[in-house]
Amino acid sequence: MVINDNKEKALSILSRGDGKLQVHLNSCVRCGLCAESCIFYLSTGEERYIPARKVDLVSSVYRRYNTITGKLVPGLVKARELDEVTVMEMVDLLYGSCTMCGRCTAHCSVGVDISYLVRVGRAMLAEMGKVPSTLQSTVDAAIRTGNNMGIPVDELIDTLEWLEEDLQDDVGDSSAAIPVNKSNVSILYTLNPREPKFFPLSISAMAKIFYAAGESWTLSTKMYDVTNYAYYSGNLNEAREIARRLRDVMYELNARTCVLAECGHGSRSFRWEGPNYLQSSYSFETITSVELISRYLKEGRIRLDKSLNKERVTLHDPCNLVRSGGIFEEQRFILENAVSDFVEMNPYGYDNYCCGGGGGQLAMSEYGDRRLKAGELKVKQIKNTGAIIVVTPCHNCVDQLMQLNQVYKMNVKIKTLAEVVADALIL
């Protein structure tokens, strides 16, 4: 038997008086329609990756400890002990073969929220200290240093200073700035820590857009990380702490709007899950940079010349931004104004295939081969468009697409939405 002293805490997650949880645990009719929605099953054909199997894994533990039949004759209802074998299978399937993209949920014939149940299973594993160490180390870095890359404040400031100098040269204005820790501004802008570390041009692009729009904005060196990998690990307390820090910086700087950088899960975890974590609503507006850029265009605060982007462009829709966040029209409106040749993937939008990088997959190197295999569907989609540039408003997706580009030799360019917009700006 397992496990450790936290087994009862894990089981208590299944026994809480949560009507939503009980409904979804008991609603799967095993029709199999979810199989054709899952990139892990479609790319491998392995039945253990079918989403319904993941649901049944969590449900079988629920039946063992929360139903009379499961307690008395567990074999009759295929109820399972929460022992080491079950836990190992849960880790492999719930962490290692799921991005929580929600495509299976959208295709479920009875509306079972499969990704929600995967999160419940992950929360159980988190209680038992069974989060994959690679994913947990990313969360630990965010808790310890304020960002998931562990970037020191002086290193961030150095990066922002030379980016500011480049911005001034680019726009021909020595007053152009990347403000830091400025209070009483309209916008507090966040970053994915991979931007200052590996993709500084993404910061430059957004700074140029803010300059063109004449925006009052700032970054915070205290808390700028848009990501919240505890949303993926399942640790509610750590997810709450990360969300609290960003909320508190908003209040400290007296900013009116929190603009979330191009990060699918970051947008979801702070905008939609954050108030649940903190058990209180925000007193400020929270929007994504995608929505902000669209707003700038509609209000005439920025102007674009689409002829400056002549190469064929396709769009990868991040799952948390589109399927789970409802942001669909904005990025298309932007691209229609920013590029000369835009073509959709098939399928796209709410039915788009996950790229394979979400769910914490990029942080879990032990599942790297499986992740890249699951990305084959996305590779085929991209190649079928004939696009030269793939745009995606999510850095997790950017990283995964760049790896797919290298492994499968797609010979395309991967860009964020802000980078494409900055290339088309009329100053």
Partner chain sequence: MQWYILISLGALAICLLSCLYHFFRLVRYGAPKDFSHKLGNTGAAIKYSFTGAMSPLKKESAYLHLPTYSAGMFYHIGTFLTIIVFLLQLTVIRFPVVLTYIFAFILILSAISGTGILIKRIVVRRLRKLSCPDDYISNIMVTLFQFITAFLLTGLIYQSVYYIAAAILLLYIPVGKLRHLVYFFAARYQLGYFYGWRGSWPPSKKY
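Having seen the form predicted on its own, please provide the structure of the form predicted together with the partner chain.
A single chain, with no partners or molecules, comes next.
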């Protein structure tokens, strides 16, 4: 591995005049108490996975180039050169053993935003062209084709057409529709490209909910992808470009609210990070589909019969939606109305363990074994609930949970929130 000319650009990230960055780079006291918050450490017991080690990788490089002690007596404060060995270790630990779930951050004894520093480290690696090729190819597909799976528009339209026919049969109304590219609607709805590719029934489920609520909504074939894998790769320019496309479609179609599909990082990257990538606030409302469904229920726009979902259900809280997105009560309110037997995992909510699929892990096949091992904790949590159905409002989590289900033989069904709600809808 050769450190290229962009090393200086990577280092310049650390000297940015940003209060948040400077605070977190200088705050870790290496107490190591974050170890038990990390699914990678807990599932393997390997010391190198302790979150403080990941912080130290980034902050030790910071110290070497930005502090007097680090420049004069690097050994005293473990200040490290940004050399090949450091870069290799950064790639392995920052990409390969962190989902940026932020559990360590919330429990850090000092308050270091560890997942933010991991993201800073990834941004440095992105500057040096060290993003794992598997992750980068996902970003490239999004930049090149408008969606991370490279689905051609005509294939999407075909899928939506047969889903629309199914919807009409299901609700017994030939006017039921999955609208595409309509202007001046209330809602522009987004999709995770995994939905049209592998899980079309989750699109049907949401369309059925929109139908029941009598909503004015549309999808855009130009830009419907809620995901933004550049958030994970650390390439700020690409992340900005992906966010800009979705924002611009909102303006083009003059929609009032952008509803983000069930995708943890997608909702985070567009709702919370997007305006900062673009350095401007959105002039429209941005909410998640979880909040929208909860709103429909509260306003009486949809009615549910929870006796239609009799099996025991548990909920997996996506980290980016809950811990880093503040959505906690809505999904519980929905499930209380949609299922007869709901049981929480332990721990849950803000303290929930990551499933292991976040941080771009699902895209990086080279770390697949590690990802499945890290998911062991989630498997234990699920088994302890005795649930038959695991609901999660995140397609990344759905994918990881499905793989865990297969590998660890959990014998559960994995569903999105919209699917469970659609099953209980009273039309």
